[in-house]
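This document starts with one chain, in the form predicted on its own, laid out as structure tokens.
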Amino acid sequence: MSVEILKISHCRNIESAQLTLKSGLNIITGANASGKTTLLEAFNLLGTGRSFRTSRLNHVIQAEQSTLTIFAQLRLASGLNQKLGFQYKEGKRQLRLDGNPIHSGAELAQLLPIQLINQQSFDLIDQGPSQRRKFLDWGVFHVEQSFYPVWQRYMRAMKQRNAALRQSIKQTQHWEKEMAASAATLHGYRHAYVESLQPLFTASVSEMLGCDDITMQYRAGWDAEIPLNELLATNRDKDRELGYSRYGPQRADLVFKRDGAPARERLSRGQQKLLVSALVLGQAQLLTNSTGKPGTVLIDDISAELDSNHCAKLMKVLLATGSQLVVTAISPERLPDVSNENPAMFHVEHGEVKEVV
């Protein structure tokens, strides 16, 4: 699955734009604040229904306009096309596939897998575990069809238990049993996924950072050797005092270390960017290997914080994933030579997008 045609109307400083894209490499250049990141934001809106820059979609609409519209023609592996549309008007968001409404975020994510590498991607390394869980579950969701309903079942049971704890309801065993059954399945899915991701991640780290001392460890969120309902029962009084469940898949994490210390303490900002990129690209490669359906990877300002050598290594690993790539840079001179890839080239200036022939 890849985006063949992208049309944008009234998105930030872009009044109107149309891009004909390749299933391989697409490069967008332009000065800062020209509209490069806005184009990536449009991709993200199509693939997730959300912006990665703001939680308020009314801020994405161009000034003095009332409607934001994004349209894409998708190219399927079969060679057939589908039409995906996003519209935001009067505080309401609408997504349609071939004219039919899309109601589920899961359906949208399955349709157009989007991954993003930008400055906020550093949160995977130096912030709390919530972003890493989202990253992990994005990958599991796309390779394990049963993951999402099991995750929903667990979250419903946990919310019911938490509500009972806060209301001082003593009978929580039913919810604990349901949490335990779902947790065991979720843990199995996550553990298997990380096992599959590990060699791809290690290979990417070796290629881009030239080291083999960075490790990735999956933590389940509780001692998975113990049935979760037993652990919850043992800690019920303390959980009731706090008003929430302290153990379970909702506490899972991915831990990155170098020489036994947290990776964020041993890596420069440029190295952290390469580490995050290795993680995302390993996931992109695993998606292709597992489903045969490459996704789309967005890379905002690829050369930022990287020297020319490391930028070239990153580009090499990017191209090896088989994903559709949409890469932004201030100028072509900031990029390694990719002329042999015959990329689609675009230049953005003051919100106007032009194809470079």
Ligand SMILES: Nc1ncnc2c1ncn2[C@@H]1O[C@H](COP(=O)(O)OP(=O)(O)OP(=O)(O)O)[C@@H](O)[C@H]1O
Given for the second form:
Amino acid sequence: MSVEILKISHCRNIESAQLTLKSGLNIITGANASGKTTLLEAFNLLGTGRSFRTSRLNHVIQAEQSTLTIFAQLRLASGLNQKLGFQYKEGKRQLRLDGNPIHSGAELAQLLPIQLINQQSFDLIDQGPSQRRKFLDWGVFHVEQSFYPVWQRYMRAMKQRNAALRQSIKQTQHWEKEMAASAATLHGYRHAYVESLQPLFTASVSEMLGCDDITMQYRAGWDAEIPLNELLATNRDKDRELGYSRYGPQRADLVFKRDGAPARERLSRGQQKLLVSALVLGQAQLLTNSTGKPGTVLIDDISAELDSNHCAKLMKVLLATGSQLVVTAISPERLPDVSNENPAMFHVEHGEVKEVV
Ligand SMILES: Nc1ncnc2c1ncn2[C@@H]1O[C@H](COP(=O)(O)OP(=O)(O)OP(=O)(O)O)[C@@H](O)[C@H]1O
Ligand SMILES: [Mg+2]
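Next block, the form predicted in complex with the ligand, ref. the form predicted on its own:
Below is the whole assembly, all chains and molecules, this chain first.
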């Protein structure tokens, strides 16, 4: 799946734009505040229904306008086309595929898998585990069809247990059993996913960072050798005091270390960017390998934090994923030589997008 045509109307500083994209490499250049991130935002709105910068979509509509519209012609792996439309108007969001409403975020995510590498991606190693769980589950969701219903079932059971803790022992025990059943399945999916991501991650890290002492370790959120209901029963009194369940897949994490110490302490900013990129691109590759349907990877300001040598290495790994790539940079001089890839090139100036030929 790739985006063949993207049309934008009234998105931040872009009044109107139309881009014809390649299924391989697309490059967008422009000065600060020209509208590069805004273009990537338009992709993200289409693929997720959400902005990656703000939870308030009324700030994404161009000032003094009332309707934000994004339209894409998608090219399927089969060669057929589909039309995907996003509109935000009067506080309401609407997504349509070939004219029919899309109601679920899961349906949309499956349709147009979008991955993003930008300044916020550093949160993956800088911040707490929730970003990493989100990252992990994005990957599992796309390769394991049953993941989402099991995850929903687990979350529901956990909420019910948290509510039952103060009320009824019998109900609490019932929900603990329900949690344990789906926790084991979730753990199995996540564990298998990390196992298949591991070699891709290690190869990209070695290629881009030139070191082999960075490790990624998956933590289940409890000692997965023990059935979760047993652990929950042992910890019931403490959980009742706290009002929530301390153990289970909701506490899973990915831990990155270099030479035994936390990666964020031992890596420079540029190295952290490459580590995060290795993760995202490993995921992109797995998506292509397991579904045969490559997604779209957005990279905002690719050369930020990187010297020309490391930027070239990142570009090489990006190209190897087989994904559609949409890359922004302030100027073409900051990019590695990609003339062999025959990229589509665009230049943005004050919100106006022109194809460079
Ligand atoms: N709702 C809006 N209406 C009109 N313009 C907006 C709106 N929101 C943001 N802008 C403007 O859009 C411009 C483009 O922002 P954008 O983040 O896309 O720039 P950029 O090309 O990515 O710049 P940089 O290289 O600095 O990251 C900014 O000048 C911003 O002030
Ligand atoms: Mg920007």
